[in-house]
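So this first bit is one chain, no partners, the form predicted alone, shown in structure tokens.
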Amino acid sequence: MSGSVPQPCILSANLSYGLSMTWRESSDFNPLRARKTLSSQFDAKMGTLGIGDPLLKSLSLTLPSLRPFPSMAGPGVSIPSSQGSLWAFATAPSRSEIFDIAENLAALFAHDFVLEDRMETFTYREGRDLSGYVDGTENPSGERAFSVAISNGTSAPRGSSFAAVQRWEHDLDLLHQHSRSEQDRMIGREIESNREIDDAPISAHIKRSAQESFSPDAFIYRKSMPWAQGEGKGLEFIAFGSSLDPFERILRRMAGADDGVRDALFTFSTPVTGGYYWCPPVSGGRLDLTVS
């Protein structure tokens, strides 16, 4: 493990087009074959690969810091779990390249996995959510991003990371029924200037999710991207951390599970999927599945 480093795409900037894919184990699943495919055939330059708790158990690997995504409830809020076995996320400068990546991954995992979900994503207006608000304003950068997103060997093998993946579906018609001032106060920022609103209500999204307001703090590294498919649209929320605990603390507060105050984001957006994944480090250009 001494030569292991993080998967290179975790901390790289998102490109214009993206792809989020989730698999479950097939009826022909063979753990020895699947482990060989993961550790010797996946090219980490293609994108980021995460292993869910069901697959980790099927591979007879033990990592206590990984767990299934929890279903959660709060006042008027239901947060589902759709925990998968395997997840991949990739971005590229063109849809042509995204198509090729999807085809390559589907072929690579065809023997042991069944594709359960595929969503193409994209960069909207230079990093904004489809609501129009800047996404990831408080994202750490540089060395801080590395320490937030990548394990130092305490909670997981050095160089690995954990991903929290949620698909949120927006009702933009409902959002736009509110005045611009009301929308700003839901989010807690002015849409044009991105300036934080000091007297925003306690239910404002930035008040509910302020990473520095937790004890210990709850910093995560976001790589979310918007999606639009058919009549649906929203945000593929993707966050990396050295453990899953910071994300889960934020989500509990957003749902009002602790204090009964629901994040105003739920006024126009609903989570429809949820999964946790361990993103193994890379050694010699290939995934290192050593957990101890």
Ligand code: HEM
Given for the second form:
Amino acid sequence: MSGSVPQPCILSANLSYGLSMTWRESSDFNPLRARKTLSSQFDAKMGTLGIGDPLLKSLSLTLPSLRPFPSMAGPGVSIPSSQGSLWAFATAPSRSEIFDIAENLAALFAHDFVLEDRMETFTYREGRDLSGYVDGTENPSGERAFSVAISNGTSAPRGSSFAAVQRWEHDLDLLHQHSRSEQDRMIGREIESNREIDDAPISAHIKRSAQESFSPDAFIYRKSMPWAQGEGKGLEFIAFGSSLDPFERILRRMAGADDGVRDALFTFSTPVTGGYYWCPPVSGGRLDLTVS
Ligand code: HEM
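Could I see the form predicted together with the ligand next, after the form predicted alone?
Every chain and every other molecule in the complex is listed next, the one we just looked at coming first.
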């Protein structure tokens, strides 16, 4: 039976602690075993699982709407791709539960995959980026979130979603060299009130990314979370869409690839990873990898 229900964690709110993990295929990779593990052993209640283009090809599956994350360049901007084979994202109320989920996933994928990247994330204050700005204000919610994030079956199996995952590393010292009002104008919102600044420059992040200003509009459902490890800190940017196109159009504009205007975010933050993943629908709580 073909599944048509999205993975449940895509649309549920992020909890306080999170984990983003990426795997590549191991030298012992066995496509039949890997497919079986994915479709019969991953419990979708634990988190969201996404399949990257390299794994799709190894499993001999064809899904034209999935592609590898493109590296991109704009004026003074270089956006890397670090496309993985498999990606998982989970959130939980405590770090203990995150630890358990990580152990569980590591055991599940031990034969066919090698863990390439692992980043623990957390909710900062009441849902702010580490720059201090509220993140997620213009996110679609309710039924609108469902139609933005989940495929209705036209270009991918019904209930599928596509994830764009991009780690940004912040240099907060650089940000704090600017006055509060300059910082507000980089983002396009006032830090305390979260009020939108109507006359912010066109390089302001919310001007670059304004979803309704694209034609056609470019809505995405964001579930980003901050990270901090050692000296490093930033945002694990995560967005879901019924296709990858809206995300990519926003990113191109942020990079200044269309009009030469670079998003002011690049003043203090740099993208260091980038991957695209197909999040298959579920049937009876298990991933349904049927593509046609
Ligand atoms: C350092 C990385 C980033 C930070 C700190 C950041 C932060 C923010 C903040 C503070 C807002 C305003 C509040 C809100 O509506 O959520 C915002 C809005 C938004 N961001 Fe980002 N963002 C980052 C990267 C990205 C990327 C890579 C994309 C997509 C390619 C993106 C897409 C959006 C969109 C679509 C909005 C809402 C715009 C609107 O329709 O008003 N952001 N972001």
